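What follows is a single chain, given as structure tokens, in the form predicted alone.
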Amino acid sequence: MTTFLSARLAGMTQSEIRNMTRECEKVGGINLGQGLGDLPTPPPVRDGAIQAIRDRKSTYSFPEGALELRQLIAEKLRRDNGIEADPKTNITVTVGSSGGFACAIMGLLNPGDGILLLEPYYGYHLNAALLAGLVPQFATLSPPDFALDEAKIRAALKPNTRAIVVCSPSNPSGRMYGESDLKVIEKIAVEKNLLVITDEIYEYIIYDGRKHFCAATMPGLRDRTVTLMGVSKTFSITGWRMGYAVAPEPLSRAITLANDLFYVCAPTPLQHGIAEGFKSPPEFFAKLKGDYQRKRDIICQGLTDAGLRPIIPQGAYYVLADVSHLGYPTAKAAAMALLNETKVASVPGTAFYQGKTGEGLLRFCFAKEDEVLAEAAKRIRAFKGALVNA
């Protein structure tokens, strides 16, 4: 019988984030691999959903979204992050921002160009990357600071590289990217006449009075920035998938094409569930950095008790420990020994680099509530003792 396999997948595998959520779940342990974000949904966001699934609001919306919600996000958009944006020719609401991330390769880039995405890289922005047929090249950014550096970046530039990948907050490392970062990427992105797309869904979630700043803000990456955003942190409803994509007409409308060829429109009584989050007041978002600081606080404080070094992340709702001391010869068998031992699962870093940086790294999230976040940091003390005697 002839196998039927696309050669697109060739040497890919299912994510070690997944993995790890699949050794967890046979242990009956705690989850803080993946970015589940297990977290109550606002009740505006959740019954605005039912509502609209009462009211028969289940017909397609146009591909670039239901209108009402794309002018909130106009309105939020200028309020929030300085971006003028015109609800009907430069948004577009999407399958998740990943399916915001797939639009725009596919609607914007073509086989065999090069796309540069900063180490360590948010998974799915590589697989996607190959799945589209593009040639993922990198960058290095070394822990604990994960410094943006020109030189590095120059450097990793090849003759066919036509766009670079900016996350920030970052996945994983939690790293934030302010204006002097922003104008590094500005001129080389002018200079190399690169697209940039920024992978910004972790906005509202930064910690100690940071303040997020937009690539598409600054004069030279305004005509060539796809902004992607989202809400499946902010409301806690990662399995909704509701993202947004952001852009200059020209590419705004590429994307919107892939994204009606693709998947559609995103789910549209979910997309009326989600307009009345953006309605919620400042206190609402207040709230949620104060909520997320202290869940991060928990975390790292059980990590530094267990002898595992946690660099503190800027913003997003992971944290990335470094591990290299303790003698494990991978992360992957430090990550399975802790699960193993303590029940409490966290992602190897070698899924968020290419090269060994990411052997001595761990990523735990803590997107859960106290009480899950106090008993996981108290089976990691336990822990203590095996790690040093590894």
Ligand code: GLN
Contents of the next structure:
Amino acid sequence: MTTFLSARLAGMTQSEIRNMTRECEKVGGINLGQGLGDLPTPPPVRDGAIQAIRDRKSTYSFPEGALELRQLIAEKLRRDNGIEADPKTNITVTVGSSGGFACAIMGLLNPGDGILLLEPYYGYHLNAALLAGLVPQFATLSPPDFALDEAKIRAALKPNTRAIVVCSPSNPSGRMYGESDLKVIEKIAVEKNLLVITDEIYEYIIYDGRKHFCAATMPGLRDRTVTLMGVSKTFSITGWRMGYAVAPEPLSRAITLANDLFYVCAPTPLQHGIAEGFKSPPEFFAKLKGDYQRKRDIICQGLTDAGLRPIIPQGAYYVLADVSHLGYPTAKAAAMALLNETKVASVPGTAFYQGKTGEGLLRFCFAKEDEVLAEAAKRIRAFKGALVNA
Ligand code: GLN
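If the one shown is the form predicted alone, what is the structure of the form predicted together with the ligand?
Following is the full complex, with the preceding chain placed first.
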């Protein structure tokens, strides 16, 4: 029988992020692997969506999203990001920020175009780019600080490079790229005429008083940047799949068209739910930072106590831990040993790397209730002896 498989999927397999969730479910473990974000949804967001369904706001919205929501997003962009966006021409409500990424690369790039990723990267950026027929290129940043290195970026550029992806705060490293880092991106992007795609999904999950900085506010980047943001993490609604893309008008038009062709629109009642979330007072966002910082500290302390060497994140809700000294042949072997013995799931670092560095790293997600994290930390501490004997 003929097998039907697109050449675009050749060699691609399911991400370890998802594989580890399946492995974790098999043993009934604590899932610090996939960034599930299974904390409670803010009541106004939940109730806003329920009310919208009751009110029969259940048909298609405009492909770019409900105008009321885009107006609220424009206000938020001005207030929190310093971005001036016209709700009518610069904003597309997308099916998660992953949907925004898909529409941006499909709408703005051509098969064969090079797309530069900073390694460690979010694996879905890589695989979505491959699916779109793009050619991924990598600038590998070094732990523990993952500093943005101009020479490495320049060395990774090829004649076909058309875009660069900047994820800040970064999944998986937690590194935040500030104004001086983005000046480097600006210089290179202007010189090489590159599109800049940012993934800022973790913009509100930032620590130690740091400020989030948007590439799109820089003069040289304003006209060439697609800013991808979302609400999955901010409102703990990863399964709603709601995000938005902000871009200059011609780019935004292409993104909206791709969004229309693939999805028609983002789910309408959920658009009304998140509209309520955008009305949240500043205290909501301040509390989010404090809560996640406490969670970060619980897990990092547990990892440190167990000798797993966390690389303390500046933002986002993941921590990479260096496990290379434990002597496992692969990161997957280390993750499986940890899961089998302690029933705590993590993600092998290889999900975020082409090169060998990933073999020495595990990623832990700490978007969990404090008690669950404390229990996970306790189990990880108990793993110490087993590792020493391994
Ligand atoms: N962004 C989340 C992570 O990195 C979820 C990814 C996914 O399930 N595709 O874990």
